[in-house]
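As C-alpha coordinates, one chain now follows by itself in the form predicted on its own.
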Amino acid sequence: MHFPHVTIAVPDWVGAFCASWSSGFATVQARAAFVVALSQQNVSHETGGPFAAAVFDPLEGHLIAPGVNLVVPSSCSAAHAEIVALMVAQQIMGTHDLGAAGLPALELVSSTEPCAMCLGAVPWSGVRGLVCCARGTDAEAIGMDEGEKPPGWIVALENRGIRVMRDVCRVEAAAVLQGYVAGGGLIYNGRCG
(Lines of atoms letter the chains of each structure in order from A and count residues from 1; the text may use other names and numbers.)
(Lines give C-alpha, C1' and ligand atoms only; values in the text may rest on other atoms or scores of the structure.)
Protein backbone atom coordinates (compact mmCIF):
# COMPACT_ATOMS: atom_id res chain seq x y z
CA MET A 1 0.00 0.00 0.00
CA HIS A 2 1.35 3.43 -0.91
CA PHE A 3 0.38 6.68 0.76
CA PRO A 4 1.11 10.19 -0.53
CA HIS A 5 3.93 12.29 0.85
CA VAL A 6 2.27 15.13 2.75
CA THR A 7 3.82 18.58 2.37
CA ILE A 8 2.54 21.91 3.64
CA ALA A 9 4.43 24.66 1.83
CA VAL A 10 4.29 28.33 2.75
CA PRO A 11 3.40 30.29 -0.43
CA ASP A 12 6.34 31.79 -2.33
CA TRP A 13 5.17 35.39 -1.85
CA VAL A 14 5.50 35.11 1.96
CA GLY A 15 9.31 35.31 1.95
CA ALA A 16 9.35 38.49 -0.11
CA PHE A 17 6.61 39.99 2.04
CA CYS A 18 8.56 39.28 5.22
CA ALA A 19 11.75 40.72 3.73
CA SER A 20 9.92 43.90 2.71
CA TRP A 21 8.48 44.56 6.16
CA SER A 22 10.31 47.68 7.26
CA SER A 23 8.71 48.69 10.55
CA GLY A 24 10.49 46.08 12.67
CA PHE A 25 9.05 43.94 15.42
CA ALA A 26 10.17 45.65 18.63
CA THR A 27 6.64 46.22 19.95
CA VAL A 28 3.63 43.96 20.29
CA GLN A 29 1.67 46.42 18.15
CA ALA A 30 4.24 46.11 15.34
CA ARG A 31 4.16 42.32 15.52
CA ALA A 32 0.36 42.31 15.44
CA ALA A 33 0.27 44.79 12.55
CA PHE A 34 2.62 42.53 10.60
CA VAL A 35 0.40 39.48 11.18
CA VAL A 36 -2.74 41.39 10.18
CA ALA A 37 -1.02 42.58 6.99
CA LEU A 38 0.11 39.00 6.33
CA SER A 39 -3.51 37.81 6.65
CA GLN A 40 -4.61 40.47 4.16
CA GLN A 41 -1.92 39.36 1.73
CA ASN A 42 -3.10 35.76 2.01
CA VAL A 43 -6.54 36.95 0.93
CA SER A 44 -5.15 39.20 -1.82
CA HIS A 45 -2.96 36.41 -3.23
CA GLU A 46 -5.87 33.95 -2.95
CA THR A 47 -3.60 31.41 -1.24
CA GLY A 48 -5.89 30.59 1.68
CA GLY A 49 -8.29 31.89 4.27
CA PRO A 50 -8.15 35.28 6.02
CA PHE A 51 -5.83 34.18 8.83
CA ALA A 52 -2.12 34.56 9.58
CA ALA A 53 0.18 33.95 12.50
CA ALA A 54 3.86 34.25 13.27
CA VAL A 55 6.35 33.19 15.91
CA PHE A 56 8.61 35.93 17.24
CA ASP A 57 11.44 36.40 19.67
CA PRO A 58 9.81 39.41 21.37
CA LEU A 59 12.85 40.42 23.41
CA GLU A 60 15.06 40.74 20.34
CA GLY A 61 12.21 41.87 18.09
CA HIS A 62 12.94 39.12 15.55
CA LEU A 63 10.56 37.23 13.32
CA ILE A 64 11.23 33.50 13.64
CA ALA A 65 8.53 32.06 11.37
CA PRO A 66 5.42 33.23 9.50
CA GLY A 67 2.34 31.16 8.81
CA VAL A 68 -0.81 31.64 6.77
CA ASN A 69 -4.01 29.65 6.51
CA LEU A 70 -3.58 26.97 3.84
CA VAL A 71 -6.63 24.78 4.51
CA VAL A 72 -8.20 24.86 1.05
CA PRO A 73 -5.09 24.89 -1.19
CA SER A 74 -3.43 22.09 0.82
CA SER A 75 -6.62 20.02 1.19
CA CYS A 76 -5.80 19.80 4.89
CA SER A 77 -8.19 20.96 7.60
CA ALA A 78 -5.27 21.19 10.06
CA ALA A 79 -3.36 23.76 7.96
CA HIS A 80 -4.42 26.72 10.08
CA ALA A 81 -2.11 29.74 10.27
CA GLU A 82 -1.04 29.02 13.86
CA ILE A 83 -0.21 25.40 13.09
CA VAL A 84 1.76 26.41 9.98
CA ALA A 85 3.70 29.09 11.90
CA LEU A 86 4.51 26.66 14.72
CA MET A 87 5.60 23.94 12.27
CA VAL A 88 7.88 26.34 10.41
CA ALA A 89 9.33 27.68 13.68
CA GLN A 90 10.00 24.16 14.94
CA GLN A 91 11.82 23.30 11.72
CA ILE A 92 13.88 26.51 11.88
CA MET A 93 14.74 26.02 15.55
CA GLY A 94 15.42 22.31 15.04
CA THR A 95 13.15 21.14 17.84
CA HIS A 96 9.57 20.14 18.48
CA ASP A 97 9.74 22.09 21.77
CA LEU A 98 9.86 25.86 21.29
CA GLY A 99 10.20 26.19 25.07
CA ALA A 100 13.33 24.03 25.30
CA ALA A 101 16.25 25.07 27.49
CA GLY A 102 18.48 27.60 25.79
CA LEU A 103 15.75 29.04 23.56
CA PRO A 104 14.29 32.51 24.08
CA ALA A 105 10.72 32.86 25.38
CA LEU A 106 8.99 32.79 22.02
CA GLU A 107 5.63 34.39 21.28
CA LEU A 108 2.89 33.32 18.87
CA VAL A 109 0.95 36.22 17.36
CA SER A 110 -2.30 35.31 15.61
CA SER A 111 -4.55 37.49 13.48
CA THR A 112 -7.54 35.87 15.22
CA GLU A 113 -7.84 34.07 18.53
CA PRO A 114 -7.01 30.39 18.12
CA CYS A 115 -9.82 28.00 17.27
CA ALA A 116 -10.32 24.91 19.40
CA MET A 117 -7.68 22.94 17.47
CA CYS A 118 -5.04 25.66 17.51
CA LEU A 119 -5.70 26.40 21.18
CA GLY A 120 -4.61 22.84 21.96
CA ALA A 121 -1.38 23.32 19.98
CA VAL A 122 -0.31 26.45 21.90
CA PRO A 123 0.86 24.84 25.17
CA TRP A 124 2.27 21.77 23.41
CA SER A 125 4.39 23.97 21.13
CA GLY A 126 6.37 25.50 23.99
CA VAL A 127 5.70 29.16 23.19
CA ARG A 128 5.61 31.41 26.25
CA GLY A 129 3.25 34.06 24.91
CA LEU A 130 0.12 34.33 22.77
CA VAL A 131 -1.04 37.60 21.22
CA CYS A 132 -4.48 37.65 19.58
CA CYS A 133 -5.77 40.33 17.24
CA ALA A 134 -9.41 39.65 16.26
CA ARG A 135 -11.59 37.64 18.60
CA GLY A 136 -13.09 34.27 17.83
CA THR A 137 -16.47 35.97 17.77
CA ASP A 138 -15.24 38.14 14.88
CA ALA A 139 -14.49 34.97 12.89
CA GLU A 140 -17.82 33.46 13.86
CA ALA A 141 -19.56 36.66 12.71
CA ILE A 142 -18.47 35.91 9.12
CA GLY A 143 -19.59 32.28 9.39
CA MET A 144 -16.42 30.46 10.49
CA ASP A 145 -16.77 27.64 13.02
CA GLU A 146 -14.22 28.13 15.81
CA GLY A 147 -15.13 24.95 17.67
CA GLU A 148 -15.75 24.47 21.36
CA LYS A 149 -13.24 26.20 23.63
CA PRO A 150 -13.45 26.11 27.42
CA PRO A 151 -14.64 29.42 28.91
CA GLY A 152 -11.49 29.68 31.02
CA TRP A 153 -8.99 29.12 28.19
CA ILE A 154 -7.03 32.29 28.90
CA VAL A 155 -6.58 31.48 32.59
CA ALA A 156 -5.67 27.89 31.68
CA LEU A 157 -2.87 29.11 29.38
CA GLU A 158 -1.65 31.62 31.95
CA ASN A 159 -1.60 28.85 34.58
CA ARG A 160 0.79 27.03 32.24
CA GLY A 161 3.09 30.07 32.13
CA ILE A 162 1.85 31.38 28.77
CA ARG A 163 0.99 35.08 28.89
CA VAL A 164 -2.01 36.08 26.78
CA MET A 165 -2.83 39.45 25.21
CA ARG A 166 -6.05 40.08 23.31
CA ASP A 167 -7.50 42.73 21.02
CA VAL A 168 -4.16 44.03 19.69
CA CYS A 169 -5.05 45.57 16.29
CA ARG A 170 -8.50 44.00 16.64
CA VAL A 171 -10.31 46.52 14.43
CA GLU A 172 -7.83 46.00 11.57
CA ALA A 173 -7.89 42.20 11.93
CA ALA A 174 -11.70 42.08 12.01
CA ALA A 175 -11.75 44.24 8.87
CA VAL A 176 -9.69 41.59 7.03
CA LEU A 177 -12.24 38.94 8.03
CA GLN A 178 -15.16 41.12 6.92
CA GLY A 179 -13.42 42.02 3.65
CA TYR A 180 -12.77 38.36 2.94
CA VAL A 181 -16.43 37.38 3.17
CA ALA A 182 -17.60 40.57 1.41
CA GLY A 183 -15.28 39.67 -1.48
CA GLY A 184 -16.82 36.21 -1.82
CA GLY A 185 -14.22 34.31 0.22
CA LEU A 186 -15.05 30.68 0.87
CA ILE A 187 -16.36 29.88 4.36
CA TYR A 188 -14.85 26.40 4.33
CA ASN A 189 -15.82 25.22 7.81
CA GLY A 190 -19.14 26.89 8.47
CA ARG A 191 -21.10 23.79 9.47
CA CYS A 192 -20.99 24.77 13.18
CA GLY A 193 -21.27 21.17 14.28
The other form holds:
There are 2 protein chains.
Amino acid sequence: MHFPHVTIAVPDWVGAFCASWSSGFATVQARAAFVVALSQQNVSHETGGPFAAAVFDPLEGHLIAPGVNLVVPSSCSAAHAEIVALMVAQQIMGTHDLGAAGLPALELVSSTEPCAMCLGAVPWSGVRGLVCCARGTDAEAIGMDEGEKPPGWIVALENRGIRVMRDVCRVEAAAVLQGYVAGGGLIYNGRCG
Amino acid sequence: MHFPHVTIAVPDWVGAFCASWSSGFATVQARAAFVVALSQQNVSHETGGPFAAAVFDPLEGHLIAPGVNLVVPSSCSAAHAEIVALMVAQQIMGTHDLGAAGLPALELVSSTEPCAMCLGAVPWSGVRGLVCCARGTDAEAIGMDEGEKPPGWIVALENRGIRVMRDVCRVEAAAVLQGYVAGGGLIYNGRCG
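Please give the other form, namely the form predicted together with a further copy of the same chain, since only the form predicted on its own has been shown so far.
Below, the chain from earlier opens the complete complex, with every other chain and molecule after it.
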Protein backbone atom coordinates (compact mmCIF):
# COMPACT_ATOMS: atom_id res chain seq x y z
CA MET A 1 0.00 0.00 0.00
CA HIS A 2 1.14 3.52 -0.71
CA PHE A 3 0.10 6.71 1.03
CA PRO A 4 0.60 10.16 -0.47
CA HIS A 5 3.07 12.73 0.77
CA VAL A 6 1.51 15.92 2.10
CA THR A 7 3.22 19.16 1.12
CA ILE A 8 2.56 22.43 2.90
CA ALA A 9 4.04 25.50 1.24
CA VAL A 10 3.26 29.18 1.41
CA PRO A 11 2.01 30.56 -1.93
CA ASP A 12 4.53 31.98 -4.38
CA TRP A 13 3.44 35.60 -3.80
CA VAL A 14 4.48 35.43 -0.11
CA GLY A 15 8.21 35.62 -0.81
CA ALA A 16 7.84 38.74 -2.93
CA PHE A 17 5.55 40.32 -0.37
CA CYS A 18 8.05 39.70 2.43
CA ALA A 19 10.89 41.07 0.31
CA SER A 20 8.90 44.21 -0.43
CA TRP A 21 8.12 44.94 3.22
CA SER A 22 10.06 48.07 4.09
CA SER A 23 8.87 48.88 7.62
CA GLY A 24 11.11 46.42 9.40
CA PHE A 25 10.27 44.22 12.35
CA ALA A 26 11.93 46.04 15.23
CA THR A 27 8.78 46.67 17.28
CA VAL A 28 5.87 44.43 18.12
CA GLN A 29 3.58 46.90 16.39
CA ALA A 30 5.64 46.60 13.20
CA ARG A 31 5.58 42.81 13.37
CA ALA A 32 1.82 42.80 13.96
CA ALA A 33 1.26 45.26 11.12
CA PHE A 34 3.17 42.93 8.79
CA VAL A 35 1.12 39.91 9.83
CA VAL A 36 -2.17 41.79 9.43
CA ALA A 37 -1.08 42.97 5.98
CA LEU A 38 -0.15 39.37 5.14
CA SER A 39 -3.65 38.23 6.16
CA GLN A 40 -5.15 40.85 3.82
CA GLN A 41 -2.86 39.68 1.03
CA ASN A 42 -4.05 36.09 1.51
CA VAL A 43 -7.61 37.30 0.98
CA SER A 44 -6.67 39.45 -2.03
CA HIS A 45 -4.78 36.60 -3.68
CA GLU A 46 -7.62 34.18 -2.84
CA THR A 47 -5.12 31.67 -1.50
CA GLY A 48 -6.94 30.85 1.73
CA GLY A 49 -8.80 32.20 4.72
CA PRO A 50 -8.28 35.68 6.21
CA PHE A 51 -5.55 34.65 8.62
CA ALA A 52 -1.78 35.02 8.73
CA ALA A 53 0.98 34.43 11.24
CA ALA A 54 4.75 34.65 11.36
CA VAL A 55 7.68 33.59 13.48
CA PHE A 56 10.15 36.35 14.33
CA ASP A 57 13.39 36.84 16.18
CA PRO A 58 12.11 39.90 18.06
CA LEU A 59 15.43 40.98 19.56
CA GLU A 60 17.13 41.12 16.17
CA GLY A 61 13.96 42.30 14.41
CA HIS A 62 14.16 39.47 11.88
CA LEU A 63 11.42 37.57 10.12
CA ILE A 64 12.07 33.84 10.32
CA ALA A 65 9.00 32.38 8.59
CA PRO A 66 5.60 33.58 7.44
CA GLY A 67 2.41 31.52 7.35
CA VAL A 68 -1.02 31.99 5.86
CA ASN A 69 -4.20 29.98 6.15
CA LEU A 70 -4.13 27.26 3.48
CA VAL A 71 -6.96 25.01 4.68
CA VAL A 72 -9.05 24.90 1.51
CA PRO A 73 -6.34 25.13 -1.20
CA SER A 74 -4.15 22.57 0.58
CA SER A 75 -7.04 20.21 1.43
CA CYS A 76 -5.71 20.26 4.97
CA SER A 77 -7.84 21.28 7.94
CA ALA A 78 -4.72 21.71 10.10
CA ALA A 79 -3.14 24.24 7.72
CA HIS A 80 -4.04 27.23 9.86
CA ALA A 81 -1.66 30.17 9.54
CA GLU A 82 0.03 29.50 12.89
CA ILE A 83 0.69 25.83 12.09
CA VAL A 84 2.06 26.77 8.67
CA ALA A 85 4.37 29.45 10.10
CA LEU A 86 5.65 27.10 12.81
CA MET A 87 6.21 24.26 10.32
CA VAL A 88 8.16 26.51 7.95
CA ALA A 89 10.20 28.00 10.79
CA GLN A 90 11.07 24.54 12.13
CA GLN A 91 12.02 23.42 8.63
CA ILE A 92 14.34 26.43 8.31
CA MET A 93 15.85 25.88 11.75
CA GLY A 94 16.14 22.12 11.22
CA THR A 95 14.51 21.25 14.52
CA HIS A 96 11.06 20.55 15.95
CA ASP A 97 11.98 22.72 18.95
CA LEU A 98 12.30 26.43 18.27
CA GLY A 99 13.30 26.86 21.91
CA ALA A 100 16.30 24.57 21.62
CA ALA A 101 19.62 25.59 23.13
CA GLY A 102 21.52 27.96 20.87
CA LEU A 103 18.45 29.43 19.21
CA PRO A 104 17.23 32.96 19.97
CA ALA A 105 13.95 33.38 21.85
CA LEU A 106 11.41 33.34 19.03
CA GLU A 107 7.96 34.89 18.88
CA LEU A 108 4.81 33.81 17.05
CA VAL A 109 2.59 36.66 15.89
CA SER A 110 -0.92 35.73 14.79
CA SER A 111 -3.39 37.99 13.01
CA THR A 112 -6.18 36.42 15.08
CA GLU A 113 -5.94 34.75 18.47
CA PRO A 114 -5.15 31.06 17.91
CA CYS A 115 -8.05 28.60 17.78
CA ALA A 116 -8.08 25.65 20.17
CA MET A 117 -5.84 23.55 17.89
CA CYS A 118 -3.27 26.28 17.33
CA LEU A 119 -3.28 27.21 21.00
CA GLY A 120 -2.42 23.60 21.78
CA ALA A 121 0.36 23.72 19.18
CA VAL A 122 2.13 26.73 20.72
CA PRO A 123 3.80 25.00 23.70
CA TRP A 124 5.06 22.15 21.49
CA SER A 125 6.70 24.58 19.07
CA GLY A 126 9.28 26.07 21.40
CA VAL A 127 8.37 29.72 20.76
CA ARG A 128 8.84 31.97 23.79
CA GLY A 129 6.22 34.56 22.95
CA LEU A 130 2.76 34.79 21.40
CA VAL A 131 1.37 38.03 20.03
CA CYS A 132 -2.30 38.18 18.99
CA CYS A 133 -3.91 40.90 16.88
CA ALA A 134 -7.68 40.30 16.54
CA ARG A 135 -9.48 38.49 19.33
CA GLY A 136 -11.10 35.10 18.96
CA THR A 137 -14.42 36.89 19.40
CA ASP A 138 -13.64 38.98 16.31
CA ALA A 139 -13.35 35.75 14.31
CA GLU A 140 -16.52 34.37 15.86
CA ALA A 141 -18.28 37.60 14.88
CA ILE A 142 -17.86 36.63 11.22
CA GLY A 143 -18.98 33.03 11.82
CA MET A 144 -15.60 31.35 12.34
CA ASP A 145 -15.44 28.60 14.93
CA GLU A 146 -12.61 28.92 17.45
CA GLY A 147 -13.18 25.60 19.18
CA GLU A 148 -13.11 24.87 22.88
CA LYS A 149 -10.18 26.67 24.50
CA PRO A 150 -9.23 25.91 28.08
CA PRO A 151 -10.17 28.70 30.46
CA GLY A 152 -7.07 30.42 31.73
CA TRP A 153 -5.08 29.67 28.55
CA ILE A 154 -3.06 32.87 28.86
CA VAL A 155 -1.90 32.05 32.38
CA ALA A 156 -1.18 28.48 31.27
CA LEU A 157 1.09 29.72 28.46
CA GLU A 158 2.79 32.24 30.75
CA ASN A 159 3.40 29.44 33.27
CA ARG A 160 5.24 27.62 30.49
CA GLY A 161 7.47 30.63 29.94
CA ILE A 162 5.59 31.86 26.87
CA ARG A 163 4.84 35.57 27.09
CA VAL A 164 1.41 36.53 25.70
CA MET A 165 0.41 39.91 24.25
CA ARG A 166 -3.07 40.63 22.89
CA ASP A 167 -4.87 43.33 20.92
CA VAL A 168 -1.82 44.56 18.99
CA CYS A 169 -3.28 46.08 15.79
CA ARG A 170 -6.61 44.54 16.78
CA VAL A 171 -8.73 47.08 14.91
CA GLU A 172 -6.79 46.60 11.67
CA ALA A 173 -6.85 42.80 12.03
CA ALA A 174 -10.58 42.70 12.73
CA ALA A 175 -11.16 44.90 9.67
CA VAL A 176 -9.53 42.21 7.50
CA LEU A 177 -11.94 39.63 8.90
CA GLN A 178 -14.92 41.89 8.28
CA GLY A 179 -13.73 42.65 4.76
CA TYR A 180 -13.35 38.94 4.02
CA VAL A 181 -16.91 38.09 4.91
CA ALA A 182 -18.28 41.27 3.29
CA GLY A 183 -16.54 40.14 0.10
CA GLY A 184 -18.30 36.78 0.20
CA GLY A 185 -15.37 34.81 1.61
CA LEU A 186 -16.01 31.18 2.47
CA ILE A 187 -16.62 30.38 6.15
CA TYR A 188 -15.13 26.90 5.99
CA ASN A 189 -14.91 26.01 9.67
CA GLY A 190 -18.61 26.11 10.38
CA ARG A 191 -19.25 22.38 10.85
CA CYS A 192 -21.02 22.10 14.18
CA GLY A 193 -22.87 18.81 14.12
CA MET B 1 12.69 35.68 -0.42
CA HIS B 2 12.06 31.97 -0.59
CA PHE B 3 10.57 29.73 2.07
CA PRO B 4 10.95 25.95 2.05
CA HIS B 5 8.16 23.50 1.36
CA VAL B 6 7.28 21.22 4.26
CA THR B 7 6.62 17.59 3.42
CA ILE B 8 4.90 15.22 5.80
CA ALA B 9 4.95 11.57 4.79
CA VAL B 10 4.55 8.33 6.67
CA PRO B 11 7.73 6.23 6.66
CA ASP B 12 8.22 3.67 3.88
CA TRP B 13 7.64 0.70 6.18
CA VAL B 14 4.06 1.81 6.93
CA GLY B 15 2.68 0.74 3.56
CA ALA B 16 4.08 -2.77 3.89
CA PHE B 17 2.83 -3.02 7.47
CA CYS B 18 -0.68 -2.02 6.44
CA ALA B 19 -0.64 -4.48 3.53
CA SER B 20 0.43 -7.28 5.87
CA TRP B 21 -2.34 -6.69 8.40
CA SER B 22 -4.64 -9.66 8.14
CA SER B 23 -7.11 -9.08 10.99
CA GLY B 24 -9.33 -6.64 9.14
CA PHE B 25 -10.95 -3.51 10.48
CA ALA B 26 -14.55 -4.60 10.96
CA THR B 27 -14.74 -3.98 14.72
CA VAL B 28 -13.53 -1.09 16.82
CA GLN B 29 -11.33 -3.53 18.73
CA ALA B 30 -9.68 -4.63 15.48
CA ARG B 31 -9.11 -1.04 14.41
CA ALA B 32 -7.65 -0.15 17.82
CA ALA B 33 -5.43 -3.24 17.78
CA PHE B 34 -4.05 -2.14 14.40
CA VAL B 35 -3.31 1.37 15.64
CA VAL B 36 -1.61 0.09 18.79
CA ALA B 37 0.49 -2.30 16.70
CA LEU B 38 1.37 0.63 14.42
CA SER B 39 2.54 2.65 17.44
CA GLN B 40 4.80 -0.26 18.46
CA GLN B 41 6.17 -0.46 14.92
CA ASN B 42 7.02 3.26 15.00
CA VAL B 43 9.09 2.59 18.11
CA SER B 44 10.72 -0.52 16.64
CA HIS B 45 11.65 1.27 13.41
CA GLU B 46 12.86 4.29 15.40
CA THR B 47 10.89 6.62 13.14
CA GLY B 48 9.29 8.74 15.87
CA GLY B 49 7.50 8.73 19.19
CA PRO B 50 5.35 5.88 20.52
CA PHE B 51 2.11 7.09 19.02
CA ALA B 52 -0.01 6.11 16.03
CA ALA B 53 -3.43 6.94 14.67
CA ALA B 54 -5.53 6.10 11.65
CA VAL B 55 -8.63 7.23 9.83
CA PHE B 56 -11.13 4.47 9.01
CA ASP B 57 -14.44 4.01 7.29
CA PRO B 58 -15.89 1.99 10.17
CA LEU B 59 -19.06 0.84 8.42
CA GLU B 60 -17.14 -0.67 5.51
CA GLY B 61 -14.24 -1.74 7.73
CA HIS B 62 -11.72 0.06 5.53
CA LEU B 63 -8.48 1.78 6.44
CA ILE B 64 -8.32 5.21 4.80
CA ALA B 65 -5.02 6.58 6.13
CA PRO B 66 -2.48 5.71 8.83
CA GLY B 67 -0.41 8.18 10.80
CA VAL B 68 2.55 7.90 13.14
CA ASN B 69 4.33 10.42 15.30
CA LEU B 70 7.01 12.11 13.17
CA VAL B 71 7.89 15.10 15.37
CA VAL B 72 11.64 14.59 15.66
CA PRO B 73 12.45 13.02 12.25
CA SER B 74 10.30 15.57 10.40
CA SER B 75 11.51 18.56 12.46
CA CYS B 76 7.85 19.39 12.97
CA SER B 77 6.29 19.75 16.40
CA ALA B 78 2.80 19.47 14.91
CA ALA B 79 3.51 16.08 13.31
CA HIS B 80 1.65 14.13 15.97
CA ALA B 81 0.14 10.86 14.78
CA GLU B 82 -3.41 12.22 14.66
CA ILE B 83 -2.43 15.28 12.60
CA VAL B 84 -0.46 13.08 10.20
CA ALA B 85 -3.34 10.61 9.76
CA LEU B 86 -5.84 13.43 9.18
CA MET B 87 -3.52 15.18 6.70
CA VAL B 88 -2.97 11.99 4.71
CA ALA B 89 -6.68 11.13 4.76
CA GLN B 90 -7.62 14.61 3.54
CA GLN B 91 -4.99 14.39 0.81
CA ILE B 92 -6.46 11.06 -0.33
CA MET B 93 -10.03 12.39 -0.21
CA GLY B 94 -9.05 15.66 -1.87
CA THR B 95 -10.81 17.81 0.70
CA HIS B 96 -10.09 19.52 4.00
CA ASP B 97 -13.46 18.30 5.28
CA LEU B 98 -13.73 14.56 5.88
CA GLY B 99 -17.36 15.14 6.83
CA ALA B 100 -18.27 16.64 3.45
CA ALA B 101 -21.43 15.54 1.67
CA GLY B 102 -20.95 12.29 -0.20
CA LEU B 103 -18.26 10.94 2.10
CA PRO B 104 -18.89 8.13 4.58
CA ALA B 105 -18.83 8.93 8.29
CA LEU B 106 -15.14 8.53 9.13
CA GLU B 107 -13.51 7.67 12.43
CA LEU B 108 -10.15 8.67 13.90
CA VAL B 109 -8.55 6.05 16.13
CA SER B 110 -5.64 7.19 18.26
CA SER B 111 -3.28 4.98 20.23
CA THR B 112 -3.28 7.61 23.00
CA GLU B 113 -5.93 10.19 23.81
CA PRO B 114 -5.21 13.30 21.74
CA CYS B 115 -3.14 16.08 23.33
CA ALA B 116 -4.59 19.59 23.51
CA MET B 117 -3.47 20.41 19.94
CA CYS B 118 -4.82 17.22 18.40
CA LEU B 119 -8.06 17.53 20.37
CA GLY B 120 -8.50 20.97 18.85
CA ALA B 121 -7.79 19.53 15.40
CA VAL B 122 -10.53 16.89 15.57
CA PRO B 123 -13.58 19.15 14.98
CA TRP B 124 -11.88 20.88 12.02
CA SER B 125 -11.15 17.56 10.32
CA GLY B 126 -14.71 16.44 9.71
CA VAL B 127 -14.38 12.99 11.31
CA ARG B 128 -17.56 11.77 13.00
CA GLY B 129 -15.95 9.55 15.61
CA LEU B 130 -12.90 9.48 17.88
CA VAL B 131 -11.63 6.28 19.46
CA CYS B 132 -8.88 6.48 22.09
CA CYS B 133 -6.76 3.57 23.32
CA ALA B 134 -4.41 4.71 26.13
CA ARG B 135 -5.49 7.61 28.33
CA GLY B 136 -3.70 10.94 28.44
CA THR B 137 -2.68 10.01 31.97
CA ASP B 138 -0.88 6.95 30.60
CA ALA B 139 1.22 9.28 28.42
CA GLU B 140 1.83 11.63 31.34
CA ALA B 141 2.97 8.64 33.38
CA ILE B 142 6.00 8.32 31.06
CA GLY B 143 6.71 12.05 31.16
CA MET B 144 4.84 13.18 28.05
CA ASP B 145 3.09 16.54 28.22
CA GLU B 146 -0.55 16.50 27.08
CA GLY B 147 -1.10 20.24 27.31
CA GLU B 148 -4.10 22.07 28.68
CA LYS B 149 -7.29 20.37 27.53
CA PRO B 150 -10.64 22.04 28.12
CA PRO B 151 -12.65 20.37 30.86
CA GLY B 152 -15.63 18.57 29.38
CA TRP B 153 -13.88 17.93 26.05
CA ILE B 154 -15.75 14.68 25.51
CA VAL B 155 -19.15 16.34 25.86
CA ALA B 156 -17.96 19.19 23.64
CA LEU B 157 -17.01 16.73 20.86
CA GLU B 158 -20.26 14.80 21.28
CA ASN B 159 -22.18 18.09 21.02
CA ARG B 160 -20.47 18.58 17.65
CA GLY B 161 -21.73 15.19 16.50
CA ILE B 162 -18.42 13.43 17.07
CA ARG B 163 -18.87 10.17 18.96
CA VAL B 164 -16.10 9.46 21.49
CA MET B 165 -14.98 6.04 22.75
CA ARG B 166 -12.17 5.58 25.25
CA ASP B 167 -10.08 2.77 26.72
CA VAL B 168 -10.28 0.45 23.68
CA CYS B 169 -7.13 -1.72 23.95
CA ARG B 170 -5.94 0.65 26.69
CA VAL B 171 -3.72 -1.93 28.41
CA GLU B 172 -1.93 -2.83 25.19
CA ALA B 173 -1.51 0.82 24.20
CA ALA B 174 -0.14 1.81 27.61
CA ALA B 175 2.32 -1.10 27.39
CA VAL B 176 3.77 0.42 24.20
CA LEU B 177 4.30 3.71 26.04
CA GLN B 178 5.96 1.95 28.94
CA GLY B 179 8.15 -0.07 26.59
CA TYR B 180 9.24 3.07 24.79
CA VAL B 181 10.50 4.78 27.90
CA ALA B 182 12.00 1.57 29.30
CA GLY B 183 13.96 1.30 26.05
CA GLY B 184 15.40 4.79 26.52
CA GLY B 185 13.05 6.54 24.08
CA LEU B 186 13.31 10.31 23.89
CA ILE B 187 10.71 12.33 25.80
CA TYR B 188 10.67 15.25 23.38
CA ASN B 189 7.63 17.16 24.57
CA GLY B 190 8.93 17.94 28.02
CA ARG B 191 9.55 21.69 27.62
CA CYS B 192 7.76 23.31 30.53
CA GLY B 193 9.34 26.71 30.96
